[in-house]
Structures are given as structure tokens and as C-alpha cells.
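In C-alpha cells, the next block holds one chain alone, the form predicted alone.
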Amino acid sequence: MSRLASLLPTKPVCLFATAAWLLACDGPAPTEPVNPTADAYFDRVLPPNFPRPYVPESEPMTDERIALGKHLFYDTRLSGNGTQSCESCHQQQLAFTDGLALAIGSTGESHFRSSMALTNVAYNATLTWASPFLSELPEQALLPMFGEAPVELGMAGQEAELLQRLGDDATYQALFAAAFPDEAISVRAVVLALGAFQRTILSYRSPYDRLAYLGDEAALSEGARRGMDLFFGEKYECFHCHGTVNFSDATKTANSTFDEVLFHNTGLYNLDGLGAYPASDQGLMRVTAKPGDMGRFRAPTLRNVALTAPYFHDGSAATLDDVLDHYIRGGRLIEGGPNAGDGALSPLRSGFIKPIDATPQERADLLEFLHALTDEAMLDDPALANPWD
């Protein structure tokens, strides 16, 4: 069992109903016990009718934990070289990620996968890039500060030197005492408040959302409404694994009635002729060790995918028209070097992946649409800045 599982009930995403474009909804009411802090919090901060994400119960959504929170995110305290914190690798600017193919830790370390975006995480069924295990946001706030294999923030054995910082800082010692007043600092306390913080990283206010939400026909572009409905069209398929208010199938809101704990093989690597990925990163078959689940990711959402290359779980794809050439021939062709491999060719990539008989009109329509899903107010909202500053 986690060491955080006895915090954290679990469980349950969306569908998409279509006008002239396709949105994402709600399923039926919620069955399980609502989380009176965060309804009122995501009700202050959301449009009506966009779906609340899910939070357990048992982790309040106070103002409090989201400033003591933020103040963590922010704080090199949290890192054993003492010039690292989770911004490091999760800028604002850059919609909550850093720019890098792979991840560089506070040792120095390279990281064999790109750090994802945080944009929206509170819709995440499943966290990282493949694991069904994890899904809760405090445990998964363990493995950047404590983990070993990488080492990230490089706070392994360091917990009491941790709590002892926090500790000895007067503006700490009013945060905790505000946000947790029955309770001393702790580790615990520390990763409950990042969740907290990290749940109201939210994009709701790109062009997309104005219409699709606040129904703002003006709001898109011609160009970005032929895109948007070759994105929720059959031709395409990009809804099927991008689909969702999150534009991700792995989604979870307040209403979700089952766990999408889904993953995907694209068909970027194929070594061996039977879909093999490089030795170094294998997807969701490193957890489950069954040869089914090589080379399976998460999807990760599309809000502000304008601003987060270099894509894919290891940053192997530039800029998004990479992406788009990789997805319209049906998979990844690599003519040379220790990956070469057709991933067209693959056995394990997945169904939706196959070749598109595109037009540059097309590909033009769907770029434009994919920046239509960048929420610039996020980028610089003083709610999810630097309090250190």
C-alpha cells in the first residue's frame, strides 16, 4: 500500500456531444461524497458548466493549502542542491513545463523522459507518463522530492534537514499553522498542500473554451473551426485519445462514473519489427512487465500544446508540425542509427494510428486549432505565480 493511500479514496470522464463541433461533458451525477472545499473553490474560479475535477475527499481545497502550496512549489528548499524546485521544471510561462527534451535533476542528472505539463492535472486519471498505479497528487509529490531512479529534486534521505528548513522559517510557520492548525510540519502536510496548489493550475480561458464554453463565435478563427472539426472527425481520430474537457481520454472530473486508465503506442519506435522501443524507456511495459504494454503513454492533454515542445515522452518530436508528420504517415520511420525502425509497421501501435491523406489546407487548420487551445491569462495569472518574488 502508498504511504499516502489511507489519505486518499479513489475514483472516477467525459464524452463528447457535437453541434457543429464536439465538447466535452459531464456523465451522470456524481455517486460519491462531494469535497465541500474544492466544489466552492473550482464554483469561484470555472465557468458553469465546465466539469469540476475530481478530489478526494479526504483533501480539503482550503486557501490556505493552496498558498502554503504554492509557496512550496516555488521554494529551492525542497531540493537537495538547494537552487532546484518544482518550478524548475514546470514554468508558468511555459504552461507548467520547461522547454527540455529530458529533465535534468538536481544532481545533475539526465532523466530518460520529458517533464510533463502540469496544465489541468487535478483532471488526470493517472499521473506520470505510464503508471495505473498512480493517481493521487500527494503520493505522486513523493517521487520528485524523495525518488532515486531519477533523482529529481534529490531530497532522499533528507526529510528531517527538509522539515527542519520549513521549520525555521517564520513565514512557514504561519502558512502550516493556518493550514494545517491541529497538526505539525510535516511530510504529509507538505505534499497535501502542493496538491492542493497544484489542482488550481487550470486552463479555461483559451479561444476554444470562449466558444466551446461561453459560446463566443468569434472566438475561433475560420481556420481553427475546419480544424477543430477535422480533430473531432473520423478522418483525423485525434479526439479519440485527445478527447475530453482535457483534451486527454486519461480524464477524471467530479462526475466521472469509471477510471479511464488508458495508454497508447503510437508507433514512434519500432527496433525490431514486432514494435519494440529503445531499452531506456518502454512506456507502461516497465510497470507491468507484459510485452502487450510496450511503448504504451498516457495521452497527455493538448491545452496550450503551442507552448510545450518538445512533445512526446521523450522529447523526440521538435515542434508541432513533427507531430503532425508523424501521425499523418501513421507512425514514426527512423532511416538510421540504434532506433531505426518503421513504427508504422509496428504490431502494437494503436488502432487510431494510420495514414492520413492530408492536405496542407488541412494540416494548416488543425495547427491553427491547436494553438486556439493556448490559454494566455493562465501564462501570467498572478494566482499561479512565484509568492517568493
Second form
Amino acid sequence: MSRLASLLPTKPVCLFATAAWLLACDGPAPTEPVNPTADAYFDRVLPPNFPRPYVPESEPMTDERIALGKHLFYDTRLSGNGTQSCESCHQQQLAFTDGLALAIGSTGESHFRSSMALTNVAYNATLTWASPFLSELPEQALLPMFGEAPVELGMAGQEAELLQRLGDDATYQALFAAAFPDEAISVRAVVLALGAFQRTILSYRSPYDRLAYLGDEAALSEGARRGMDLFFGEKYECFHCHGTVNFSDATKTANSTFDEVLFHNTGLYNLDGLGAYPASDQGLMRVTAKPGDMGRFRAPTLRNVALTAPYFHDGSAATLDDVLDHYIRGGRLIEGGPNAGDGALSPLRSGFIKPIDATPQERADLLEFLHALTDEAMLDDPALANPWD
Amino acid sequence: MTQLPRTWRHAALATTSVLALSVAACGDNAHHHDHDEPTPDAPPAGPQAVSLRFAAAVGDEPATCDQVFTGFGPNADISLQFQDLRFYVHDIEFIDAQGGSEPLAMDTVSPWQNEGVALLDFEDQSGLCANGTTDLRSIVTGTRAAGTYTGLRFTLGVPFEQNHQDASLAAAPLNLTSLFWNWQGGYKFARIDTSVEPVNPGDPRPVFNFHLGSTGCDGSPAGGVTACTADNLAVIELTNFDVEADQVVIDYRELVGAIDLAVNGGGPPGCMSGTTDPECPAPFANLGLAMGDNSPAMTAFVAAPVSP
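Output the structure of the form predicted in complex with the partner chain; the preceding block shows the form predicted alone.
So here's everything in the complex, that chain up top.
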């Protein structure tokens, strides 16, 4: 009998996770205030024993705000030149990412990072690939809208134009009036609505979820079950960084009592023997300027990971096979060119990154398990689809 | 003031308003110095309303969006146009002959001044300043204790407490999206962007963006930004400054010096406060901001008489 089966049907996720997550499951009552509209939404949608995201009380998730946010998410009027919307880099069929190694902004400028999947973004303890303090979706939305280095949606300095565009549209007049009855159309209202909608991008219907939360023993193939045991086992150690309900340790739920800020250097680069990453993106160090933060990034969720190629913060792994190569080797070897170096020798890489004596069968089983994290229903969910179509 | 007895000065420093009275009284009424209180016949002198004037210049010319400025770079052959020219100031103080200082109690003036932070705005959306605003702002108003002051000190930037708030909730003047700097969790303290004339007509125009702001910021999801290793708040001091006659001028020629504005030696074009950006040490030094171990002299701001 697998380790999982003995735990079903109650809170199986707790077993797989870190010590802090165990605390979150069984520890003291949460100190944060509840958010009635968010609680109601998640109660309506999620399975009863599926952990709920934490939503600040100041960010209600009313149906009206969700509807407004969905219209905004899919609206190219949110870009300066009218060519891109949030969806341009976060497409439903690709689990809300874009299939590119590096994102391309509305003016054609290449980003230095890969678009993150928005799957279960409501659970993220921090947002973007590497920020220690950016944790609220409304605040984060300012970055793609108004950021300039690089340009994404390209709205910097054009907030008056944006509010004019929205205010002139009869659809928005009604949507804003319903979502924010006592407020004028504002940047704050726009980003609050975007946050409300993004929290509805939820993955909880994968084959893995059917096993873990509904007790459906037949949900996973034999190979995927073996892969799951490898994933959550000490040989592969995947779960240390990709644990919790959201397959990322940087997760915050309604039950969390601690704010965990977790970033990891996985040994992708080692330009100088001291662990240096390319100057184009040095991870958390780019913000904190701490040498020890070189190459540290937040572990992204692995839900729908089969759909989100290419992989890593810079899209430098084309396939899940390449990703497994990296982790099984214990760091990536780049033999030539400007980024040459052996990540396995990086002094900054996480202690969980180490060479693994993997068999072909184990590799195949792990891949099968990762594919069992695909939530087909999310990809076709009309509640998440473009409302303007 | 120099001849004031120590006891008198100490009494006068007890409160701002008393100092205001004392400074007004001391000029012509030396025989009152042995009293702790001004005599009834001294002219009343409460806090003074002050309008501190700023200007932006390129050498002797006003810096405007619709004009081409020439003579930049190591060979003085680079021409440029402004694309933006805005900056925040706070902690304005007037310095007296003894080196003491009195703060400017900043007025609240929507949308330019709020909670001690003022925006100065020298772009009017004309020319290449397309992402600016049509409004201009070249003064900071407030009140100070009456007195005789010989110098001025202010800080370029946004105070830490206001710099790291949620920008989507901030009141003017901290609600301009072109001055947001969210990936650093703060604001651009100064945004002075120029577009450089290409060597060959028709080639892409290089840009030289100067974005000053705090870097090396750390924090937590719950607490937000808790500290920045490089706050990059430039304390600007002008030792000879008469608020009645003078204005504070930022001279772009002094800010960038002789660096080659047409070549990006690394990092983003221009200087976005990156510690390893080769275009940053020069403008930082000219603002008196150390980058590394140097302790540079501030030259970018000067006091100049207001033109008649």
C-alpha cells in the first residue's frame, strides 16, 4: 500500500510537506481576519478538504469584482498601444502562461524572465519570480501595467488615458458600478478587480486531486503512483521545494500562521565558480543586493506543469525531460559560451540539489506523475474564459 | 545673532515660535538681549510663509521638453532632448549663520505636496515628454520660523516610510504611475530621461534614463520593505541661499558631466541606480551620493538668483 493511501481521506497533503506546513495544518487558529466573500467563493468551488487560500480582508472577492476583473484581464485597452492584455502572456489553454522562453511586451521588448503560470496564484506567499516583499495581487498588477524596464503593458504615465478608456465604455460603466458602487473608476479599483479574478484561477481537478482529495484510488496510473512516491520521497527530494497543496513551498493558505519567505538557488548557473548567474537576471539579489541571494528564485507551482514549457525563470529548459536532467545531475553543466560553468559545483545551490542515481523507469514514472498534475477542466473552464468573445 | 549670549539663545530655542520672535527681534534691538522675552514694542513675527523656488536648467538655459540641447559627452558633440524631468523632495531646512536649522513645515497642496513630500515637475508633456503631465510645478510652499537664514538643505527623494507603501493606494503626488518603481517596492525619486540624437539620421535614438531610487531593499510579505542597503536619498546643501532672491537649480549638464550619453556600457540604458551600472557613478557623485567608498562633492544643484 502506498504511503498516500493510508492517509486518505483526511488532509493527506500535510504528510508531504515541510515542518512548517504541518504546523499550519494542526497549529493554532489563524490570527488573520477572515474574508467572508472569499470564504464563500472558495466554499462554493473547492472540495471541502482542499485548503483555502489566504485573502486579505481588504480585498473582497465579490462576484461583481470577479466579473469586472475578468473583463479587464482580457482587455487590450490595458496596454498603452492597445496590443496586449494580461492574457497575452497568461493564456488559459497554456495554464495561464505563454509558451515562450522569455515574455514579449506590448512594444516588442523582450522581458528577461519567463511569464509565470497563474495557476493557483491565490496561494502564493510572494509574487513574481523573486521578490521578498511583493505579496498582494493588486500591488503586483502595477508591475506589468506600469513597469518600464522592461516594458510589459506599457501604461506608465498613462493612468488618465486608461481610466478614460474604461469610463467611456458602457460595459465598464455597469461593471464598475456593480463592483465598486461607492467609488469612481480608479487604478486601485482596476487592480483590486484583477486580483479578485486571478484568485479564481484554481487548479483542483487533476488526477492527483481526485486521488488526494476525493479518495479515487483509480485516478492515477500505476506509473504515476510510483512517480508520486518518488516525488514525495527522500531519494528525489522534490517535495521540499514543491510541497504543500500548491506544489510550492512559498505557499500561504487561510490556515497559515507564519509568513514563509522561501527562495532557492537550484544550480542552473555557475559562471565564476562562486555561483554567479548571468547579469541579465540574478534572482532575489537583483532586489536585495545581498550576495547570498544570487540565483535564488521562488519555487513555482507544479500544477499543470506539463503545459508550461519552456521551464525555469529564463525559459532555459525546453522540456520536462531537460528539467529532470538538471535535477538528476544535481546542477546544470553549460560547457561553452558566455554562461559556461557547472551548476553542480555552485556553492550557492540548495542542499536538496544533489546527484541522483536515477533509473530510466524512475524518470518515466516521475514524468507520468507530473502529467497527473494537469487539470484539464481548468483549461476549458468557461468561468475563466474571455468574456468579450 | 553671533553676539547673542548663550542663555538667550537657549531660551529662544525652546520652541519654534519663540525662536521666530527672537530672531526677528535681535537684529536692531541688542539692548533686549538680557531679557528672556521680547519687549512689547518689538514687531510681532510669527512663522513666515515661504515659497521655495526650483528650476531645471542645462547650463544657462531652462530645461524644457521642446528644445534640443547640444554639447554633451566627452567630445561635446552629443545633442539631446528631455523625455522626463521630475523629482521628489522632503526634509527642507533653512540654515542660519550659526549652523542651526529650522524646518520648512510644508503646506498640503493637492496634488503636489502631501505629508511633507513635494513633487517638482519640469516636463509639460510637450516634445518627447509624451508620458508626462501638462502641469508644471517649480515651488514648494510652507511656513518656517521667522529669522535670518543663510543656507538651505533638503533631501532629494521620498522618505522611507512613504517610499514603500502600496502605490495603488497612495495619495498624490505619490500616485503617478510613471514614478512607480514596484519591483524595488518604492518610487523613482528622480526621473530625468533624455533622448539622444543618433549619429546617423534615421538610426535608433539612444536614450539616457536617470532613475534615482532606493536599492538593495529587503522585507517580508507581511511587513513590506523593512530596509534598503542603499537608500540613495541625496541630502542637498546649498550654503549660500536666500529664499527671497534665489532659486534651487538642478543643472543637467552638471548632473551627467562628460559621460557618453549615447553609449550604454552595461545594465539598462542610462542609470537606474544599479550598483554595477557603469553609467551610475558619475551622476550619483554629482548628487553627492557615494557609490562605493568615495565621498563626492555635490554639484548638480546650485543656488542661483531668480532672473528679474
